[in-house]
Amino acid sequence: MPTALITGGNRGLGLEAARQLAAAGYHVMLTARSAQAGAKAARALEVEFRPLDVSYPASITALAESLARDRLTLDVLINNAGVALEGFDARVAEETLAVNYFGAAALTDALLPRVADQGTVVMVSSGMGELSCVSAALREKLTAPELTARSSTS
């Protein structure tokens, strides 16, 4: 049975992805920073819940260690957790980046050893992350099939 892990899976796109993957026969691990909301969503879908707050490195480490301890391999990792905070100041910018960029990047790095060789990593983004906002030359570099997390785009 293939395995999928979905961050921010207690509502919205993450919840729907969990529902559809479970219906397709995947072992789904739904994560959420709120244990209560995550567990409730997981029960409703009859999938597994694992707590995770991508803005806290200790939470990412705990999840990665639990997957290793359980000898789980991921066929699909969906980085869906995200925030849209009110206003704009240094605190809002820092908290937004901590979840929407650094959290997804850190989680992906931590879980890559658990992703199957032909596994899929999905990065869900808002319109702020659209590649249509960058030059054609940069867009070509960012969508190159040979691009990896360790490649250079310069």
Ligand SMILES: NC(=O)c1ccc[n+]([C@@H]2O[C@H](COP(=O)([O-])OP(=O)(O)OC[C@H]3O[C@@H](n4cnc5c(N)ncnc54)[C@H](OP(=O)(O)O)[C@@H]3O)[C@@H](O)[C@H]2O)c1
Second form
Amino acid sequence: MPTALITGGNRGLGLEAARQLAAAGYHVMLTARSAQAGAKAARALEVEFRPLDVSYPASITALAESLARDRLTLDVLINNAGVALEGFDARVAEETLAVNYFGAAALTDALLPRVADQGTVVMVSSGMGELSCVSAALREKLTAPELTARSSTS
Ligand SMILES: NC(=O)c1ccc[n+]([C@@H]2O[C@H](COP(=O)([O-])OP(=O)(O)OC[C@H]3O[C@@H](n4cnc5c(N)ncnc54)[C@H](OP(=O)(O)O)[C@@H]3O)[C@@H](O)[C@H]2O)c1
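Having seen the form predicted on its own, can you show the form predicted in complex with the ligand?
Every component of the complex follows; first up is the chain already shown.
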């Protein structure tokens, strides 16, 4: 049975992705930052729950260690957890990046050793993340074949 792990699975798109993957025959690991909300959602779908707050490195490490302990391999990793906060100031920018970018990147780095060779990593984003939203010059830098996760585009 293929295995899928979803972040922010207690509501919204993550919950629906968990529901559809379970219906398609996946072993679904629904994760959420609220143990209560996550466990309730997982119970309703009859899938497994594991706690995860993507903005806390210790939470990511704990999840990665639990997957390793259970010798689990992921066929699908869905980075769905995200925030859309009201207004815009330094706090909003910092919190948004902590969850929507650094959280997804850190979780993916931590779980890659457990993703199957032919596995799929999904980054749920928005129109704001589309390459068509940035300048032609930046688009060229971001699509350069030599670009890696550790490259600088400056
Ligand atoms: N719906 C749209 O139209 C739309 C449009 C563009 C992009 N997106 C993207 O699609 C994804 C899902 O959207 P949605 O509409 O389903 O959002 P949503 O209903 O607000 O759900 C967001 C989920 O992310 C979780 N989350 C937030 N911060 C987290 C953290 N630090 N660690 C773990 N989980 C965290 C939330 O948990 P809590 O319940 O604990 O808050 C919730 O489960 C997001 O990445 C969003 O940016 C959605």
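Positions refer to the first chain, counted from 1. Each form is matched to the other, and the largest set of C-alpha atoms that superpose within 1.5 Å is called the rigid core. Since this is a predicted model, take the numbers as computed values, not measurements.
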property	result
Did E140 shift 2 Å or more between these two forms, C-alpha, core superposed	yes
